[in-house]
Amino acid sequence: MVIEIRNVQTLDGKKITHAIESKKSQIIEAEGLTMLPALIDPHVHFRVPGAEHKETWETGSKAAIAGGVTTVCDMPNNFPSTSTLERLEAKEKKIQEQLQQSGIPLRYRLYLGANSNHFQEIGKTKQSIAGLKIYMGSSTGDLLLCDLPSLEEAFRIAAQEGVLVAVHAEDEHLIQLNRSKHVERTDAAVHSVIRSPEAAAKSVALAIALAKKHGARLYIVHVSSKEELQLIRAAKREGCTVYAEVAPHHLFMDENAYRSLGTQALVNPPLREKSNCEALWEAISDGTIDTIGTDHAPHTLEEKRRPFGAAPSGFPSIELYLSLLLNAYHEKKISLEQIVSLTHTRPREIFGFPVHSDVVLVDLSKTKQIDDARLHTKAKWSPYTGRILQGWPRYTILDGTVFDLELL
């Protein structure tokens, strides 16, 4: 039995009939739709365990499917943090229970959190994890590894075990120094001053140096500044195995968002001056950026609207991931081929995901306004609300199952 997708347009403009093996025969009349490989989001926070009031894998999987995403890599800064094999297995059990409830067999892999008390767990978990996640700067949760001896050991063991090292690269000491200089400020915009581009660049430089020294594969998450890009370009030219991820909010938002959103605009690393957004687009064009990861990090609106210092950082964004990029395609910022490379091909290569038949059928001509009430994330808000985007997913096909997104 097969799913027969009739008259669908391919990337090169041809109309074809495409068949996917399935347990149920089905015909999709896809005239006017374009077929892309389903997306991989290498950077999500589905908040299980410990913060299920923000998101669960039941709501998160629906949000993913709504955005054409069928594979995710989930971060370890949970409560408790996922820093041991025992906690990893307990988390997987909860995930499976919640995915059964949702009826969406989302493909996933989990990161192990780097913790100096649990370095022996890296070898125990290496066959199943997406990588070792190191928080060089503080963020949500209790995972922070910022002293040089611990960082050295983490990189050494990861390289020895053949484990990818993913870093949240912000220098904690510089962050704290900047914070001490601006204690009188309570406006949200000071967040971008405290977590400065210099703090990011200093941490990226150290991560690259450690990766070179120990021969580790390095994945730098949510690159946000010109300074980081210069270091990454130089490292790539020198033959260092370093990959760069950018988050949608650093492409589509800048510091001006604080004026309208206040503390809702808080994210780590923070929104930057517009020139950094432009530099990131250039880095996509020249191949410096390897992947786009949403850093889908939902918090409730009540939490986000707290005063600065009490409001958490992070945005929900996985279900708008593809539409934001398709709209950018219409604005001539990116090609469909680049979207496929950044959201499917390169993540699959870097993380070693197997080839599968998952696809997303998109309506490139459809124009729709983002409406918080229609979002599937449990958080039910977005920093992009009200924006009108052209290009939306219509069907997501995961493991031989068709999800009609108008009925989700």
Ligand code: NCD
Second form
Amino acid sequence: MVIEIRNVQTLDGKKITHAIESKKSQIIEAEGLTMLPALIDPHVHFRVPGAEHKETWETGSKAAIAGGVTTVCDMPNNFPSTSTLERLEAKEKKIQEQLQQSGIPLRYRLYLGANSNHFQEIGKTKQSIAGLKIYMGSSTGDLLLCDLPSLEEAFRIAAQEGVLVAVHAEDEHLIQLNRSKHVERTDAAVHSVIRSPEAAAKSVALAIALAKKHGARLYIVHVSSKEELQLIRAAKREGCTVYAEVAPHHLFMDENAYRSLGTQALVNPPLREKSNCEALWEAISDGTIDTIGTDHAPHTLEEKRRPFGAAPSGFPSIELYLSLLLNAYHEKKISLEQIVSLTHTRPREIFGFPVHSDVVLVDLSKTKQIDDARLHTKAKWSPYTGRILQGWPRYTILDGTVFDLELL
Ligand code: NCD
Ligand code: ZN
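What I would like now is the form predicted together with N-carbamoyl-L-aspartate, since the data block earlier showed the form predicted on its own; can you produce it?
Up next: the whole complex, starting with the chain shown before.
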């Protein structure tokens, strides 16, 4: 049996009827819709175990499908952190139960968190994990690896075991030093001063040096500054296996957001001065950036509105980034081919996901305002609320099952 997608537009502008194998026959009249491969989001925080009041895989999988995403890589900064095989298996069990509840068999892979007490776990888990996640600077959770001997060891073992090393690259020592210089400030904007571009660049430089020395494959998550881009460009030119991910908030937001959002605008790495956004768009054009990872990091509004110092960092965004990108396509900032490469092809190649039939059908002409009440994330807010975007997903097809996003 097949799902017959009639009169759908392809990327090269042809109108076709596309068939996908399924357990049940179905026809979608897709006149006016454009078909893209379903998205792979290599950076989500679905908060299981330990922070289920922010998100679960039941709500997270709905938010993913609403955004055209059928595959995610989930981060290990859980409570407890996912840094052993045993914890990885316990986490997987919970995920399976929650996906059963949601009725959405989302495809996923989990990261192992780097912890110097558990380096023997890298070899034990290498077959199943997305990669080894190293927090070189502290963020949500207790994962942190910032002393040189431990970093050397982590890179060495990962390279030996053939495991991808994903780094949150912000230099912890520099962050602490900057913080000590600004203790009197309580405004949210100081976050961008403390977690400076220099702190990110210093850490990226070290990660690249270690990857080169040990022959590790390096994936730099949420690259946010010009300084980092320069280092990544140079490393790529030298033939180093380094991949760069950008998060939507570093493309679509800048540090002006503190004025309207206050502590709600906190994220790690922080929002930057606007010229960095432009540099990131350029880096998309010239191929320096490989992937878009949402860094979907939900916290409740109550938590986000706490005073600076007590408010956590991170934004939910998985169900909106495709629309943000399609809107940017209308603004001539990016092509549809580039969107597919960043959200599907490159992540699939880097993480070695198999080719499958999942697609998302988008209505490029639909214009809609972002409304918190209609979001599927448990956090029920977004830093983009109120924006009017042109280009919205209409159907997501996952493993032969059609999700009508108006009925989700
Ligand atoms: C993330 C979170 O809350 O889990 N927060 C963030 O600001 N990006 C952690 C992280 O990815 O650093
Ligand atoms: Zn991070």
